[in-house]
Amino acid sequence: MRLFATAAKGTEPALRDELRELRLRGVRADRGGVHFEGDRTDAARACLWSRVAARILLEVGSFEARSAEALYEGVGAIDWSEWLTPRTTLAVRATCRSSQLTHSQYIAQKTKDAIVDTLRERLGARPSVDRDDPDVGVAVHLARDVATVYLDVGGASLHERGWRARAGPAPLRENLAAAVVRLSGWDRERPLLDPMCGAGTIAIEAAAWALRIAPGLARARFGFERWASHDDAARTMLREIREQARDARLRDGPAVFASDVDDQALARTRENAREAGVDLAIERCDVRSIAPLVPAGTIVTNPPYGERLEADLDLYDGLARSLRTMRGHGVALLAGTPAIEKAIEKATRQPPAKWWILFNGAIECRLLLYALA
């Protein structure tokens, strides 16, 4: 089967490396995600283990679609009875670029029409649409007049781990936090600190990664469990890989610290860490006066940006002065404004050793990596 794992823009290299570590075949990064190949077990393993992916999509058809009629015919030529029956529900979403068809909602509507009409002709009845909780999610991507049709293997977005009981303002999505930690170069052995932890997402994702906690274990069920073709053999397969994932968890991991100046943020972090099943060293501390970790470790954080510029500039200067004392540490900052990089370079006289462009939703950010000497 041909599969595609979607990811936040800019995190494709992290997802590529992750899927290679899972020993999946044909792994190849592309715009918006990573292609790979495998059977249903491989697709289930990707859903269960990927920290960086947003969705795992199974390709079920690809064809030229320069017109609405061609799209309808191409979708109708797919045998949908393997996944849908008149008793199941579906929802269709679409994206398009550089094509004759330019309206994504129209493309989704035409795709839905082709699916239900085909099943009505074949089975005598049609499935219903459920946009909130469909049994089968269908995705259509139209690029340069070629339509590729996918099924959503995982169902709901995989960034939803099930542990974030309290998010707080402007929370970082779990899969973006996981990508930031991976791209930071952290070795999962040295201590890690997030000195502006907010809801604790970065620290929790780091601790869970180090302990080999499969992020999909808390999910009640994946999308493919609601397909018409999900039989006893598939149920046995899923039960076995879930058991393997539970057995893979480590008892001990490196020290992971989370601090913040906001008591409410610390309360959110404690509750979320408890729900996630990880132990963090959590304490109240101003980022302007964080003490160096002993031994040297890695600092990974997402400073606030875009709200009150004057206050943020003072915070960035304080952060930069504090980092100046952290010799021997690796630092990764998700910077949503150039002011953060300017403050760090002014205080440390060091430009970033490496940087990545990542997108936090619609906000273009730079993940700045420093090796403080």
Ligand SMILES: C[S@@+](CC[C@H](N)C(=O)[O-])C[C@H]1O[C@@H](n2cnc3c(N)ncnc32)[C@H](O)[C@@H]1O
Given for the second form:
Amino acid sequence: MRLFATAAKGTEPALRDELRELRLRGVRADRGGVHFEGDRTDAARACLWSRVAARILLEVGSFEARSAEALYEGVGAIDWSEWLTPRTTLAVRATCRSSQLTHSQYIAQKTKDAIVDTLRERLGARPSVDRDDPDVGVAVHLARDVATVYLDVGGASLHERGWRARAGPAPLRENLAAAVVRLSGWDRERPLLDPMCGAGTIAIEAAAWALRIAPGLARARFGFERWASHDDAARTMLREIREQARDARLRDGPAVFASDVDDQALARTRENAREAGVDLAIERCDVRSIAPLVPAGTIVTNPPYGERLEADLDLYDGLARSLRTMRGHGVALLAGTPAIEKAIEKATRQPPAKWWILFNGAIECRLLLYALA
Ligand SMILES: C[S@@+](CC[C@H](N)C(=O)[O-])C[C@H]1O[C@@H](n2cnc3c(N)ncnc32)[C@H](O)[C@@H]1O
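Moving on from the form predicted alone, kindly provide the form predicted in complex with this ligand as a structure.
Entire complex below, previous chain first.
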């Protein structure tokens, strides 16, 4: 099976490394995600274990579609009875670039028509549409007039781990936080601190990664469990890989610290960590007074920005002065403004050792990495 894991823009290298560590085959990073190959166990393992992926998609067809008729014909040539019956529901999402067909809604509509018409012809009745909670999620991507049709193997986006009861005002998505922790170079042995933790997403994802808690374990059902082809063999396979995932969990991990100045943020972090089943050392502390970790470890954080510029500039100077005392630490800052990098450079006279452009939703950010000497 040809599979494609989607990721937040810029996090493809982190996802590629993660899928390689899961020993999946044919792993190759591309725009917006990573291609890989495998059987249905591999697809299920990716859903259960990937922290960085947003969706795992199974490719079910690829063909040239310069017109609506060609799209309709190509989609109709796929054998949909393997996944859908007249009693199940579907929803279609579409994206397109550099193609004759330019309206994604129209592409989705045509694709849906082709699916339901073929099934009605074959089975005498058609499945219905459910946009909110479909049994089968179909994604069609049109690029340079080639349509690729996918099924959503995981179902709802995989960033929803099930532990985030309280999100707070500016939370990172769990899969973006996981990518940031991975790219930070943290070794999962030394301590880690998020000194502006908000709802605790970075610290919780870090602790869960270190403890090998499978991110998909709390999910009631994956998308493929609702497909017509989901049989007893697939049920047994899923039970087994879930059991293996439960056994893989470690008892102890490295110290993970989370602090913030806001009491409500700390309450959210506490509740979310409890739900996620991880132990964090949580305390109220201004980032301007944090002490170095003992032994030296990694600071990973996502400072606020864009609300009150004056206050933010003062905060970045304070953050930079704190970081100056962190000899031997690794630092990863997800910066939504260049002012953060400027403040660090002014205080430490160090440019970032590495940086990446990552997208937090629509916001272009830089992930800045420093090795403080
Ligand atoms: C962008 S949010 C972090 C969001 C977090 N990554 C999450 O996923 O929920 C920034 C956080 O910095 C905190 N903060 C602002 N000023 C601070 C300071 N001086 N010291 C510590 N935390 C601060 C805010 O309370 C807020 O929770």
